[in-house]
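One chain comes next, on its own, written out as structure tokens in the form predicted on its own.
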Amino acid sequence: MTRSSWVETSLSEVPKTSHDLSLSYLSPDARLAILTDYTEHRTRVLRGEPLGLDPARFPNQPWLAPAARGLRRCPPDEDVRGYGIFTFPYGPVTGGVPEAVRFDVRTYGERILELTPVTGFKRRGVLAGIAGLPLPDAALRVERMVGNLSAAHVTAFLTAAESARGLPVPERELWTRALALELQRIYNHLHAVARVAESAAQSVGQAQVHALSEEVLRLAGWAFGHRWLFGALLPGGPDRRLEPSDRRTIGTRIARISADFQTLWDLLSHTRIFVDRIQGTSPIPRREAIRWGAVGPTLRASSVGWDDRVHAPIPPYTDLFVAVPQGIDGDALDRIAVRVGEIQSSTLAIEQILDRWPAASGEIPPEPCVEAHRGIARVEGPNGDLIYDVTMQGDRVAGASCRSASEANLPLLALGSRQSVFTDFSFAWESFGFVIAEVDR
């Protein structure tokens, strides 16, 4: 029961407001001062801070205000105080949530009146710690910041750094990064489906989807020398197996994994118990997804077909066809269905990458820098739009900041959980695909 559709949404379908800047970051000049998401409330100015948001500029958005342990609050529409209402702290160490994060749940029993995610329990200061390091050493730390999203983070970081330095990039290196990105996207989407199946007590489906995700990791390790792609995109990293015969092997194996998964998904999506648990769970209406700056599958599940690979592409995505699955209702079922569609989309992208692999090792000009020695790059990671802002001093990193997809989507969890029952929380959490290491970096 898949409700996603293979549609590329025109920008004309994105609602306009008097403050809307949705088209601005498609212009090369837009990188000179500001990066925006197409939402009136979440204009982001990256000035070397993790989010770069000034709460004074957004007095009607109290969730932007700094608070203890990185609080992110979605303002309630009604008063959640009263007789019998209490706050139930869920986490930071608890079953069902594999990372350290706490949720302050306002409730009178089973129904969630308000949910406030609280992060910051394992903040590591990775980006602050790379200042002054040579670029390869800094990139080594960045890719290990979030292991299952290493390709997206190191690609965005290196693209921003290359923009800051104004140095051309080997064309084959860009295609190698895209191949790594799509392999890791398939892994993360398989992992999300398996986690939702686990929450719904679909043990057989969970085990079989996890087995396929393990096959993707083993394929990545075979091709790039490391199952998490550590070092694979860095100069002097592990040897890569990307010769013509190797590329044929990668294409054959990933096509088989995708086909095997589609068979499993057909069974899962026709399992009434599984569908009932996620259909209608934690819905995010289109208007709210745009208003709160949702990204990635969360945004596309709410029928907005934005994908950086299509609408803000960097090579080689400028020369690839990328199908953009969409949902309709923005609930947990749609978020998972979009991920299922993107497994097929990534399989098609990998097929194109392998088939059109550059014959000669030419060079591509870097993205335009925003100012002297400073570059900004955005990459469509598995969970959505990932932004890096990097300043270079020669061949060393002077400073770096990042806005991750998990940060952007965390308020949407708070919004979607309100008025749901607590037993549905795990389905909502897993369908968003959060990685708290992206927030507590």
Second form
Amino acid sequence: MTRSSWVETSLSEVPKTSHDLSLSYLSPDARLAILTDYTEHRTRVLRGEPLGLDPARFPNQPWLAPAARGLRRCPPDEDVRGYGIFTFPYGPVTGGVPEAVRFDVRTYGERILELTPVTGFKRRGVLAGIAGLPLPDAALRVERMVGNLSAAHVTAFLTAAESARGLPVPERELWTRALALELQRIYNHLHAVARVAESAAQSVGQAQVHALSEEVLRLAGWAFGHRWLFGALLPGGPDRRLEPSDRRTIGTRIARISADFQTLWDLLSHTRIFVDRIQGTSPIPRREAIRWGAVGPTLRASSVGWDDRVHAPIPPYTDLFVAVPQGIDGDALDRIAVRVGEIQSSTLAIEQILDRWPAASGEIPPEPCVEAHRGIARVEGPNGDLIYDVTMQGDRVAGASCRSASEANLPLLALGSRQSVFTDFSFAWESFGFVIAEVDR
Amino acid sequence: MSTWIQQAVARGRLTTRFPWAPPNEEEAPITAHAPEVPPPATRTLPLAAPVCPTGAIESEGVRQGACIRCARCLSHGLTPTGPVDLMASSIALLRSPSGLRHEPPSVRSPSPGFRRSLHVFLIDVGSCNACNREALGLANPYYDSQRLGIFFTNSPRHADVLLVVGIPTREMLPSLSRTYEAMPGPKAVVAIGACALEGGIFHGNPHAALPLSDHVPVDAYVPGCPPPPLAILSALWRVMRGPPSREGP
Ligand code: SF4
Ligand code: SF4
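I have the form predicted on its own already, so could you send the form predicted together with its partner chain?
Up next: the whole complex, starting with the chain shown before.
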């Protein structure tokens, strides 16, 4: 089936769809250029400077968001001092955020003047620790680095490693990765919606959406042998032939979950208290999203239609149609609405993947490498653009580094929280979907 | 509002019957168990030991707490254990992190103070986030821990149980002790996941300060990577009430 026939038949109902085909795919050379910028950007963000990307030229320029460790600062609007202004640390152990991270909050009463996320509490040195390991052993650690995004991290890591080695990849493995990735995207988006509903005290709504995310986990457990897909994508793992009956089961179950979710979302989005809490919360204007190098649903909510699955696709996304929902205001409501749209678009992607599941496992040449023994891969994970840079020595990993979606977006939390009240913090946090395990890795 | 209720009713009863009846296959996936040695073939252990990425295979058996259920040893003579019997078996709860399969489990000090309800505070000391999500998932309608009187709380000052997930990093140690001290007594600590028990796939990590029991007194250990939600629920239930009984409430 061709791209256009997918547009006509299945996508008429996807809300806020924009599929901007004018953006060109990135060539491997462009990726190398990105990498040079990348180091510079890292330093700039450490100094608290935005990337200074020019929104007028975006997105026809190759671009990349920064990565930095330690303090992520966003300079305050003005240097306010005076009676009643104080700074307090929130975290690293809080009831509201179930991961270890601290926020230094400068506040005047309820209002947040400046918020600085401080990370590094749960750093395990995973990527440093995999140097010297054979590829399957390294992948075993990468998937356990960020459990709820394991499919995205393993896919990006393996794609980069395969490109560095220059060996062909079994075709069915690529399709298995895409299936796992889309399942995990649906799970994470459901989880984000449920958490925001929870913060807004929508107890029935959050329970029902949480139940759906549990159903996705069970489906993953049934299809891949592990609820969090650990071990499912390892090189040399089981070849998934997926009999037609298995594919039917996966397709029907995911379509049902997606349809049930739409019914719940219709109810949620018509609940005034829910919408009031997230509308206008933590807005990220388009211009700021681009200047700071936001990625994923956060970027798309600020009405930039960039999605690696469309604009820098790895196989099999080169053959799939993926809808890219966008927001307008870039507030918490838009970030959630983009995720809601993506649950539908991932359901359609899964439908296509199952439809066209390769009957025989042929081999596909790897992505071209940027340098001898060094490969770079970009994958659109549930939270956005994920980049791995892997150097191989024979079949062993010589070194690996990564720029995760959460670290690219973390400065935006600081920006969006400015001038908001502290009670809105949990809506902001959950709508961005941060995963600290991929920042402190 | 009525539409919400219609929705919930239309979806029917989702909640597990556990602990009043054994869990079904989907509720207790096979990954809950570490592989075991087929009875006459203890000599296969040295053959399987080199493929194990966590060093969990020893001459007497598989160390439950260290095993991450990666299934590599299955092609080297070990066999998967059958469906989990969370009602009776030792699996949900180990007295020591290194417990072998045949060691009987026990809870350090089942406290009479927890009879009616249990408030649980989750602390992440270096996890991959999967353990966190499995634990907090106990509140969803499929497990509905509230029906058993088990609640998650947002403050350690209201907590009876500290649920520890992840490999304890040095940066988190002060916060871990402070959180434990902030809890009123009687209190218990339950460690869940291979990372918190023996480091799991990250054993020997220089950023980690294992064992956990050097920093807080641990009452129970739940193995798995991550442990299935019912194993966590079963552990909390035992801390609260002792071993689950097959009779109804
Ligand atoms: S960690 Fe893997 S190889 Fe080792 S005992 Fe467990 S399942 Fe077997
Ligand atoms: S035990 Fe496994 S699932 Fe739990 S935190 Fe460690 S790696 Fe993640």
